[in-house]
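First comes one chain, alone, set out as structure tokens in the form predicted alone.
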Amino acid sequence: MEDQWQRAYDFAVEVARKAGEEIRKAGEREIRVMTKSSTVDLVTKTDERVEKIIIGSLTDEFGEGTHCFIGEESVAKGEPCILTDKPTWIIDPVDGTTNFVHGFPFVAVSIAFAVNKQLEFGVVYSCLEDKMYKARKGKGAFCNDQQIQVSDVKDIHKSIIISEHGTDRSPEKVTKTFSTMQKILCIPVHGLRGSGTAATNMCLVATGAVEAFFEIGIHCWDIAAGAVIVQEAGGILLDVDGGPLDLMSRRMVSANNETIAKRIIKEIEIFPVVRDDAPAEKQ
């Protein structure tokens, strides 16, 4: 029986590499910076150009109107962020824009593909490192074609946990974010880290470099590709309240195993965020 999504998977890897090359070239030129929602959440012309490259390439390959798209820059311009049963690409063209602007060497292209609201595959290209992470449902996870797997650490005291402080600088949310980090650090764990890109953080969980990554305030395009990679590397995904992951909830814990995940969840101070698929008037 023909594998109907293999072609899409292979093409996604090609497109991610092409997009990564564009990002590297842009990094060698003068970068013009605009502000999006805050001085921290920076966006460059590169985001828009790379998203156009990705969506344009996919549309040319598979035909106009055959697939749907959820892209960070498209949503920022008012496109709906609704996941339907139709074949859908979920795209973050430059995950780690702030890193990119400052020359901090973790920037990723994230491309995921879902059908019937279920993720089929994910591709994350850490373009400054030249590391291509990819995974298909039921077929394992890989980095530069070498199979990867999560760590076997179950003792929280021997773990490294990764997280981010996000772009919302409201005092209440900053306080809760850092209170959570303080409590986890004082469990104690071996350390807390952050690469500045959710997609890369999830891939670090998948390779076993860290035991878990959690964050409140991320978006579906930040984590969709990484979610497949983590699961196919043997890890788990949960909501920060311990329930199943909801891709649109903007809340996630990814970990090497349930023991580590649930221990972290005990320390997380939850604060409200607006869902990605919320009606526009609630955004």
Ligand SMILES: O=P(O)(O)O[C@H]1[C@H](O)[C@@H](O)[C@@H](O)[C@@H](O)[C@@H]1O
Contents of the next structure:
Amino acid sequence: MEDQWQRAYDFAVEVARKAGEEIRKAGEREIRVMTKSSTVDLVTKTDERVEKIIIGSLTDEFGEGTHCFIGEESVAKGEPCILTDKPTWIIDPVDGTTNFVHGFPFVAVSIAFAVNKQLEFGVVYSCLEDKMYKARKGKGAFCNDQQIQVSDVKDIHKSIIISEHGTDRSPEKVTKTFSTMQKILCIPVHGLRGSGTAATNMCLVATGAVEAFFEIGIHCWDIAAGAVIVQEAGGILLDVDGGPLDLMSRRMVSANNETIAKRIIKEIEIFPVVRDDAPAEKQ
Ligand SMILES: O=P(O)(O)O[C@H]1[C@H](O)[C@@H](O)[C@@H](O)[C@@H](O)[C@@H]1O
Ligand SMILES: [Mg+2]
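Please show me the structure of the same protein in the form predicted in complex with the named molecule, now that we have looked at it in the form predicted alone.
So here's everything in the complex, that chain up top.
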């Protein structure tokens, strides 16, 4: 059967690299910072411009109206965030915007592609490190064309766990987030880390540099590409309650194996978040 998405996969890598070059160039000039849901939820003109470049390139390549798009900054401006059966690109143009603003060296372009609500491939370009992570369903995961594999650690006491505090500073969320991190730290594990970008955190799971990453409050565009990369590197993706991953639920655990995933899930204090695909009036 003709491999119909290989061209889209290869093109997505080219687009991610071009987007990463735009981000690097923009980082050398004055960065215009704005805010979204709170004073610490940052967005820049670069986020908006790079998303337009990505969507424009994909539209030129595949034709107007043939594919759907879920982009972080388009959704922020009111576009719907609904995953249908149509071929859909799920895009975070600058994952790690706060890092980008501060010059903290982890900033990623995240591009995923889904058909019939199934993720076909994911590309994460960590552009300040010049690391191109990619994975296609059933065909393995790669970093700069070298195949990558999750860690084989099964003992939680010998693990590094990644999590993020996100941009919501409400007392309930902050308390539960740090209480969870404290319980995991004191299992004890070797260490807790956080790069500031979910996409990069998931690629660190996929390379075996850390054993797991979990977060409540992320969005589908932060994790869709990383989910394919973790899966194809031999890892596992779950909801924070141990159920199957729900891409639009804004909560996720990615780990090297079920043993580590389930041990972390025992410690996670869950708090409610509004789904990505909730009606506009509920956002
Ligand atoms: O940089 P973003 O696209 O906003 O996503 C980040 C988020 O800002 C940060 O607070 C964490 O939640 C990260 O996991 C996200 O990737
Ligand atoms: Mg993001």
